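In the block that follows, a single chain appears as structure tokens, in the form predicted alone.
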Amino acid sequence: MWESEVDGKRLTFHLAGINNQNFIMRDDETGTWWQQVSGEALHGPLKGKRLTQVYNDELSFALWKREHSRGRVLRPDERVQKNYEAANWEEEYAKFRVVTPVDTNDKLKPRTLVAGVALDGKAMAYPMPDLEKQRLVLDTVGKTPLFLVMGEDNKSVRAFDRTVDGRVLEFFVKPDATPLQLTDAETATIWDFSGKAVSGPMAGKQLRKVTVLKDYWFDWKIYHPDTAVYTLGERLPQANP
């Protein structure tokens, strides 16, 4: 999710193209085209500029529904309704041919699906199915001490900055807890999904949001290609495209 301002003027952005699966934009007031996943226009006048990013998270409804009682739904228009992706897209679009070499070395298969987290110019892949199984990590990207953990559905993936008043905390999942919470080691604060302290010594402490990028491993590369991979308690070199 990008802010829509560039130099203190307000762009309208329109869908123009398919580029590795992401969307290239097209503004209406100079013709520049963006890219979807970097926010940097790649051709036009504004060509080398880059989009300030919006805080968004991507998780299931039901999640969000909890959060967010009284919240709003954008409809589909039923109007193109027939014009939009099918329910299982995402099982079609596997199948489809990926746009980059496939390093027999690597790590990762290709539409292995990521958690992506760039911070401090470093950046660094969880993939899906390591965080189903851990639920949550502890980690450091550049210069951030964070943590990630996947709410209970096991599809919706959040990330925090475990740094509260100048210290650096150790959380944990709490066993048990429905819905899922979290405590830290040090004051054994009680949190929730979305970072909020809701008792303990802590109470009302609201942990710093983190962007994640949930992305196939193919494509997320293409764009970090310095990024690393954590895989149950370590850490991978990428390899080599």
Given for the second form:
Amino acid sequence: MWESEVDGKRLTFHLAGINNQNFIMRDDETGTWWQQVSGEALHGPLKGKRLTQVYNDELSFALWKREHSRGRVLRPDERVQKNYEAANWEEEYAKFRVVTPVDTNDKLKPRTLVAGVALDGKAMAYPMPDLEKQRLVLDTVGKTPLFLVMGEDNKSVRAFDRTVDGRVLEFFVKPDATPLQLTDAETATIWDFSGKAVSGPMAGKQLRKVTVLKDYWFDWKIYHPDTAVYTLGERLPQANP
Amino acid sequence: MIMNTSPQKGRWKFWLLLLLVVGLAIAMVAIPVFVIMPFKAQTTTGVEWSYWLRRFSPWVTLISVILFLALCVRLWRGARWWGRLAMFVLAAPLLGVTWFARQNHFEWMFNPLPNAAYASVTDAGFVPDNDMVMAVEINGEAVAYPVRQMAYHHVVNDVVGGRPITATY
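I've shown you the form predicted alone. Could you give me the structure of the form predicted in complex with the partner chain?
Everything in the complex follows now, all chains and molecules, and the chain you saw is the first one.
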């Protein structure tokens, strides 16, 4: 999700091509070609510029509705509705072949879904199956201490900076809470899935959201060649000194 | 005798030019179609070439048509029936690529949404609860773009909370 303004100029984007299974978009105003996944201007008058990322979530509709009862939802276009993906599209896509070179040393299959986080020039990929098992992962990417949490729908992943008022907190999923609730070891505040403190000493505080990109492992790796991969159980939460 | 044969002399050069003009226009339009084809690997150079070819092909094809017509006028007189037929046969692909250079064939496959419409949450029965949405919230305005729709349209230009944004998937 990108801001459409570059240097004060509003751009209108269109699908214009494909580059290694990630699409290229073209803006009507300058004709520049942009890479969708990175927001980078590949060729054209704005070459070298980057679009500013807008924070976005990828959530199940049920979860989103709960948080945003007054939001608006994109309507299907009736003329092309028959071309929309089927309900089981994720399984279908997982069977598509991968055309970019595949590293045979990889522990992950090319079409494994990962939750990718890129911060301070560092990148980390968290395999979705591992997040399903562990539900919450405490980690540090670059200089940012953060955690990732999987929603109770087993599909929605969010990441938050775990620094609150200059203090790094350690988060846990509250057992048996529906909807999902989190708590931190330091203050025992209760936090919800949107990163808001709902009760306890820090009530009213909002954790800073960190962008997560749900992507296929092969695609994430193309755009983050130095990425590390999180391995289940490798980084267990450590007690703060 | 000399007067009669001189316009015939060197005609092959015009014919060659005619073929070159048509060939160049076709190559210019066809190459990027093949280079940036889905389910194929692309190289940085390939994408760059495609950009420049796509960028100039509307102009080059137009100039090719003008040149082609000029050459046909030059060659028409004195051409046999098969020569004249060849001109028509060559005109067809040239006009075809001139038209194609002005099309976005990716948007034939994936129709854009220039006038995207939205529903309130209560009217959004068309999205099953279990389906994923891309969600954005700016200045208190929240919008959900269902992933199954986005996986088809790929790009939606919108204004959320007063900020122009582009949702991409």
